[in-house]
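Heads up, the chain below is alone and in the form predicted alone; it's given as structure tokens.
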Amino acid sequence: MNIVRSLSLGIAAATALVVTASAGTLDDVKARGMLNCGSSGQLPGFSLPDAQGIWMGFDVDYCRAVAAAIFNDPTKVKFVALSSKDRFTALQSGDIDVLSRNTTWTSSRDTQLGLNFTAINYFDGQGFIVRKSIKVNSALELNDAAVCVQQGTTTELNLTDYFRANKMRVKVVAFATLDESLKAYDTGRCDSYTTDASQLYSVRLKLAKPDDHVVLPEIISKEPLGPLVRHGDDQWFDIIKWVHFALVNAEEFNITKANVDEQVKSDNPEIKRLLGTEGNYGEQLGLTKDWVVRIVKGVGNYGEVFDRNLGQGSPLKIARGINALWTKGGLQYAPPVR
């Protein structure tokens, strides 16, 4: 029995190895003619269908950038609305090709789910929102408060850790979805609502009277956000990772949606490599020479994506802060194309 069992296990392992080695998400996406992208679908500024049903937002534009790089068409994306509870399962099962959904990079998620985080496209941190009427100016004044939170998120653990560390009591009121937890806060069931600070500015717009609420100054955690892919397909991992780096590098070299055609004529060696007029760096990814030109024409550079969805060109008006380029005091820094 032991010999048979060992043989069976060996065959199973070999089969698994073959499946992994032959993984070709790029080929699957090309054959389908469409990228399947998982996102929230509930967060203004990050991912939310507009009145015409067209998905808009920062996370959305990342998938559009991938589609632009592959198809030269940023509209070739099917968006799948996913809750916190089912987002990882959808990627693991192959229902989606990439998860671009305000998801925090943690050690357990990176090692236990069979998934890879590709890059940090938004540096975030958890905060709190409260009604102005309760006259609270700091999260440290929330002792004994009832705090609404979404289940299945890093937010729950951060919340209890923060109150325990500061020797305060908290009544955690958890809900399965963002809308449920936000509605509970808006109707007065909770004194505060907590999530990533970027989302607080977003969900504030969904409250009945947004101006009656204020985001408190404390940031109680590190929440590095970024897209995920499945283990076992290094080429696809590289493509999603380098789409982010392309967006950041394009901003650093001031390559914009408006001037990219002119920038293609540049004599700057770094710009020539980035835009594909020198070298075969796009082909090394399995894409075309002009893959970055396609991305910038499709969605702009990182700064343009940030500004129109989250920054001063959006209703949220979130400051770039640590998401500014490294050349401007921020953390956004991309390896060179060479």
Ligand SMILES: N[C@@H](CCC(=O)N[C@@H](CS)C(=O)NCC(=O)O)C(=O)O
The other form holds:
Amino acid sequence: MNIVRSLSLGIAAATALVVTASAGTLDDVKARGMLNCGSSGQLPGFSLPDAQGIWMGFDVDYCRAVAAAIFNDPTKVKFVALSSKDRFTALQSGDIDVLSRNTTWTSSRDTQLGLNFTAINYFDGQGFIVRKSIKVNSALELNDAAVCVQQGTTTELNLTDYFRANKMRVKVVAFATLDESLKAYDTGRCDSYTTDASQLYSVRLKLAKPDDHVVLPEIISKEPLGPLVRHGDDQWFDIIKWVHFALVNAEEFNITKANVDEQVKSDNPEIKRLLGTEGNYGEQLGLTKDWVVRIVKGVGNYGEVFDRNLGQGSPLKIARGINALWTKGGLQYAPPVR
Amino acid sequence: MAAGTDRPRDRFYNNSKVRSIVWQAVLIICVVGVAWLLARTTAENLARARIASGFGFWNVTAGFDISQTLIEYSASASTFGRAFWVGLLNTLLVAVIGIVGATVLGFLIGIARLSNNWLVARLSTAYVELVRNLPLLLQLLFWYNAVLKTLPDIRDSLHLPLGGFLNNRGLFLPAPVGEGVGVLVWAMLAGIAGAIAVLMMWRRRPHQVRLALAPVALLLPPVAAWFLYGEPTAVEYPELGRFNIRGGIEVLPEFVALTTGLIVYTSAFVAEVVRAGLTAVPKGQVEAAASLGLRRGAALRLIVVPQAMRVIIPPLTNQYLNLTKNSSLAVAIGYPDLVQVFAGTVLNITGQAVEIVIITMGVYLVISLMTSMAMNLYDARLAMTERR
Ligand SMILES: N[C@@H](CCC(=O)N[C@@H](CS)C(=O)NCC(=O)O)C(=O)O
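What would the structure be for the form predicted in complex with this ligand, rather than the form predicted alone?
Below is the entire complex, every chain and molecule, led by the chain shown above.
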């Protein structure tokens, strides 16, 4: 399964690289009538198919927002489940048009993979979860512990760095899939499991007895997460980047799924430009004038997407924290539409 | 090109040998040319897509840890190249132990299937049918999750004699330490190789001689090393720390699950190969042996097996190749084999799919070709002794 998958993706990437020259992704997507979106499919709150097989989550809604902007229909997305290990090859080989999957922006990923990060839609950091029974209150007490981790992640590298920097020893046990690494932790193979803090909340719900586990206070890294596209198609890069900015700007101007029809009538010039009643900013992107109306009608604004999937409206109850708008002391900030 | 002689028939291009050489050369040039073209366009496309290429990553610091390392390795000091060797050795370790185990178990079961004892024959048939009809991946997950995870937690470790521990994080054994240990390990390997050589090569000697010499070959190198390089200076006992067991030799549960799974699975196929080989020997041979007064065991060892071997070797080679390739299912249970470490983590960090997939495939190809070659040599020996 995994080996076959990753090798075949590798080979697909290799052969795709032998033959393809990149065309306009937007045109391809329009011709196909469908956006191909890579996501994890394993993480409640970020991306997980529900009982009916409909994909739900924060990363999922980003793809839905793109589909809404292009097709005026947030359901025109085909989701592809990708493990940490396979995600980049799938994008390189053209299997997917965009990778929206809790992926950390790092310099080497941005420069060496032929991919481009578009924006940071979630500011995250790495944390640890342990069993309450081992009576540990800080990650600095984990000297000599066995830690389960998922392969092919920044997590795997940060873990080694952190223990080395703090002169502690660690036994790293790496698995290719979330399920295996989590099961290994759950059954006592490891003392701790580590990943991005947001995901710790989400994976904790998957453990046999979530209440027996506690997330430690230390955040040991910067994990700026966001969607990626292939290098070399600037128009497509702009679209994905500006869908994020549209979501954030919509929240800033209090444009919501419920009130967007009202807001279209607004006299505020900034809102008029954003919603396309003035200027042709959407067309400049290769979309339509009402692109932001379509997005907000489809998924809501950034705040709504966050709350529904991760925040108070979800089982995870993650606080906005540094992901609040810049006007509320957070880091989410979008350039103006003009 | 120079012209040939005058008579048309003798013209060099009418000579069939020359022609065939020319055609082969043309073919080789075409193949090489296509390969070169592919390589060049790939490199160009990689460059255009701004994907890093080349083998520069080989000497870059790895930065990630590996849970089982047969050679020295550290995340901070070792390179991706070193990680490759660590993964390769882990693969070879599983392959060698798996092949030996599957051969022994497979031969026993294959012979048992032909037993006159009804129960033994039925049980071994049931084993074969059960094992070879369940997907290997499922079996690996079974050994790893259903069997090994039921071992006690670290804090309730089973204490083994001589200071060992057994728990759901592995088997921990006392380890000899000191200068001579490395030499001793190599000497033991040399001893094993020597014993195998004695048993297999000296087919002309009576087997009493071989059986007597084999233990000597086995023990001589380690004993010599012991006296020459000094005995290990101390024994390091595994110790229960706050979280984990420290020191000693550690056998990972991932390793045990993978080797057990591979041995059990492959042994069923080996058993079938062996059974087919044994039944291929004409009944008359057994009857003749019996009429000479040979007992069943002796007849099997001296008459049937040597003849059956010629039928057994080629399909047995296939099973060995399968086992080695199947060992890459290690990814599913977190054993750090070549595919997990190199085609997994290293590929993911460097993003150099093309280079890494090519190297990985090349390695499996070389391992497979070497296995086939060894088996063919053995086969050739058998065939020759047969004719004498
Ligand atoms: N943000 C980190 C880690 C992201 C990551 O892959 N996390 C794992 C562990 S929670 C995951 O999402 N696994 C889900 C899957 O493989 O489907 C990265 O980009 O490397």
